[in-house]
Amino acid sequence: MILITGGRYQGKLDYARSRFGLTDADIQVCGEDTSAVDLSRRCIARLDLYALNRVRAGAEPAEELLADIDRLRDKVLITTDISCGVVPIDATLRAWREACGRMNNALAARADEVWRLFCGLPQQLK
């Protein structure tokens, strides 16, 4: 599995296109509507939005995710960073920002490989 992370416009998904020769057939990209991961793509992009659902849900995106862990072993999997700047006022947007933490971290013990995009450049942590 590898794990691609960092901020909103930063580059990930083009950076995995490129580097893994991905079509928009092989991607998932989620939505806040997303309940559930495609395994049947290549990649799954967008991890945080399909966090905000299942928090919205009352579930832990990172129990979900791990129980289908060894279906993840080959996947490229692309999370957007949103644990900088102002904690949310809001309940419900805390505990997104938590669980994606939570998912984020889980996902990155479990990669082969985890790299950060910052201004288009990746940057390979793991």
Contents of the next structure:
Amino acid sequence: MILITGGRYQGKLDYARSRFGLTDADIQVCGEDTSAVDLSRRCIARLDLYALNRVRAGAEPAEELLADIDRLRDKVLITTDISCGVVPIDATLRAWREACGRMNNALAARADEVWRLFCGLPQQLK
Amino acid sequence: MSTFISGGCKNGKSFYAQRIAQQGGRPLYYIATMIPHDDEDQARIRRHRQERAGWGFETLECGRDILSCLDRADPRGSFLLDSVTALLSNEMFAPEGIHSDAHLALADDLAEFVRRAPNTVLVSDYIYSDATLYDELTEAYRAALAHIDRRLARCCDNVIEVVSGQILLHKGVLPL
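Having seen the form predicted alone, the form predicted in complex with its partner chain:
Full assembly next; the chain just shown is listed first.
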């Protein structure tokens, strides 16, 4: 399992595409309406928005993903680091920020490699 | 040698950038990018001037059309451009209206600037890791700045992240 993290627009998906030769058909790009990850794809991107969907539904994204962890072992997972701003006033966004942190940590702990993209440049954290 | 620096607000980017620029040769130029709009901006400019006093910088005022300041300077000198963020804001939210694709020309201009004036230090702001759902315009600004950051990270010799005053090298060598 490869986890790629970093801020918005830092080139995470571009890095995954070029390193693993991914095409659009290989990638699930999650949106706010994504309630489940698509385990038929090689790469799942914007896990932060999947997490937002789960938080709004009252669920815990880390728990849901860990329940299927064996089927994530061969995946490239991409998440956005949203942990470095001011604590949001909105309660849902506050819960989202914390749920994302738990999800990212849980995935990073189980990943074979963890990468962080900074201005398009990859840095291996694990 | 060109150096691109980014990182969070008040982490020590400008101080580190000033030190690098000062070792880059002479003449030593500070490109002042902020166009003041109110008393708060004027106070910030006064504070920045005081912080730079004694460093030996010649100030070049240039809030827009960044290549034009090379007409007034020796390109063999050492330049500190602080900040890319302000330049984008000036070009994107111009008095004559919003230029939503201003980042494309600005990225080209900054790459050309570094080509012509290779001893340049550029400072940007890392505004990509907060838990907020922004309006369309703010989101466009973030994407536009990231476009420029990534271009500069490709064309500069060194890429550095400053975190709590600590220096993290992403590309090249540490200038000091």
